[in-house]
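The chain below stands alone and is given in structure tokens; this is the form predicted alone.
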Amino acid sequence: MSVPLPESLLVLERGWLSANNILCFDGDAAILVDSGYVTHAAQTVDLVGHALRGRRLKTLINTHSHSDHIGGNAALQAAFGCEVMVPAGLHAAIADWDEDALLLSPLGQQAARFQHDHLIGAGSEIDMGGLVWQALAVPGHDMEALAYYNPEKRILISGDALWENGFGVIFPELLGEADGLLSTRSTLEMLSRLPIDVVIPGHGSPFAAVDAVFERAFRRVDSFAANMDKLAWHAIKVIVSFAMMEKRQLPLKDFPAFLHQLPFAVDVNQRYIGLPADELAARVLRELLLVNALRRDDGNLLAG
């Protein structure tokens, strides 16, 4: 069931590997939130250009700096001459193009380097689509992430801080960089206190049944807090699935080597699970085949 949104907002719902793109129209200009993955950049430019219908793309703003949210920034800048605004905490990582801090190298992912023009910090306000949005700090999945909330229409643009069935992988916890689990719970508690009628997530359709969504999200973060191996295993499968979606297919015999070229998967296994290399590859393969994230085809392995 579709959720009604103001006419000034248009959600371009994307499939993996790209995050959703949210267009906010104001007269003959528009602002875009998030830009998808780099290998989809040409498609993103086409989709946005069609949706603009002659309007000017004034600004591109990001919720956070993961590859599936910033991958089209450079292409959109080149195509439309838009300015780019990023969360303030990401200034150094983007300016220096620190591929470790941006989780590109560890996750085996790509992004095209871009220059940002402006920063936005938590507590700031921004006009998008004729509405005033509050920038909210939503650490957990990404410690510098922002969500954007409009109290008038009670709409939340949540990025990966809240999905209909959970939230993005809690990378900082698994990398030993921050207390991502505590931060995720605090973020959920803060968001759950807001009057929200509609959430526009980074992935999936906009949704309205927020009470049930928050209940699921709290159960999920509590289950991870009670069992770190569960969080670690979930994260490994997510990253391998993403990498396979980008690769699309490879010979079945090459899967173990492919997996072990993903530094994050190897590191998290060593930190939390401790499976030998061959057992790790066999277990990941078996479980991804069971949920149809991967499938076999004549000696090859295909992304589901």
Contents of the next structure:
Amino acid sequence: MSVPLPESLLVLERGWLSANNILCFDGDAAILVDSGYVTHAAQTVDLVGHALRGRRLKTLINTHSHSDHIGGNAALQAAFGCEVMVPAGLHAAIADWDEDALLLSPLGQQAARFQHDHLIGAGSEIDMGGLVWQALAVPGHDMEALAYYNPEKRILISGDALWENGFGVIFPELLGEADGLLSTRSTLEMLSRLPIDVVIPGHGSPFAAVDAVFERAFRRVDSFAANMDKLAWHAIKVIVSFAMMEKRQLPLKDFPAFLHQLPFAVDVNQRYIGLPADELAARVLRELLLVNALRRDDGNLLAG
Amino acid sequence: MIASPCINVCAMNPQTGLCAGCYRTIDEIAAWARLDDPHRLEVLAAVARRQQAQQPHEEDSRNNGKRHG
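Requested next: the structure of the form predicted together with the partner chain (the form predicted alone having been shown above).
Let's see the whole complex now, leading with the same chain.
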């Protein structure tokens, strides 16, 4: 069964490549949380326009600045004239359009440049959908990410800090930075202390059974903390899957070259796994086929 | 929960008014997260019908693979 949400909230859920877009209606106006991946932007504009039914999109707010959450920002801004609000810690990366800090170059992803109008900091409150939401710092997957929590209805808009099955890749250590694992754990501890009835995650359907979800998430972060190679390998597979979702298909023989164009995968392999190039591609391919993240069709490789 | 038919193509085909990847209307995509399983099954049945109706003309132009019989 789908989880009951207030009438004023509409989750636009597509596949994994586009993060969920959450429309929050209040009278004749609306606020949207996150905008999906750039290659889906035209459909995102259509979807939002359709759901608005004449109401005005006044603000677009992001949970964090990864490509699958900000890809529609520019198109939505152009289509609806909405103001864009981003987490305060991301001001410089977005203002300077720092493609490394935004992880676009390392992950081989695209986004359309946009300008934000406002910043929102952890600890501040924002009205969305007739409810008051607290902006919570949820560092880990992205050190500057915010989640939005409404204590009255006990709803958490978690972005990639908490999914029904885990959370977004913990990037900091893999990018040569610090504290991603520790921060992920304290973020989960902080969130697990909140009274939560429903989580609207960045990817996947809204869910209610939060105790089991936290248990799973804690187990996962602890297993990564105990074994960095496991985190590294998981991250490589996620990033290759994501890149293939965008690419859709390629000749099977081109897969090794495709993988080796992703700087993050090459670098993380070098630093943590140390497989020779051909073995890396063969092993990633084997494991992604096994979980149906990729499929073979004659001489082609297709996203799952 | 019945899984969404989205295959991450997420672009509307202006000729058919359907998503080029999952064959849903904008209305069906927007409503998906709110639908219970019986209604999701109805959408999936409609998707299967549209796919069958369209695939003969689209076999050459569509390259996402997943829906190829």
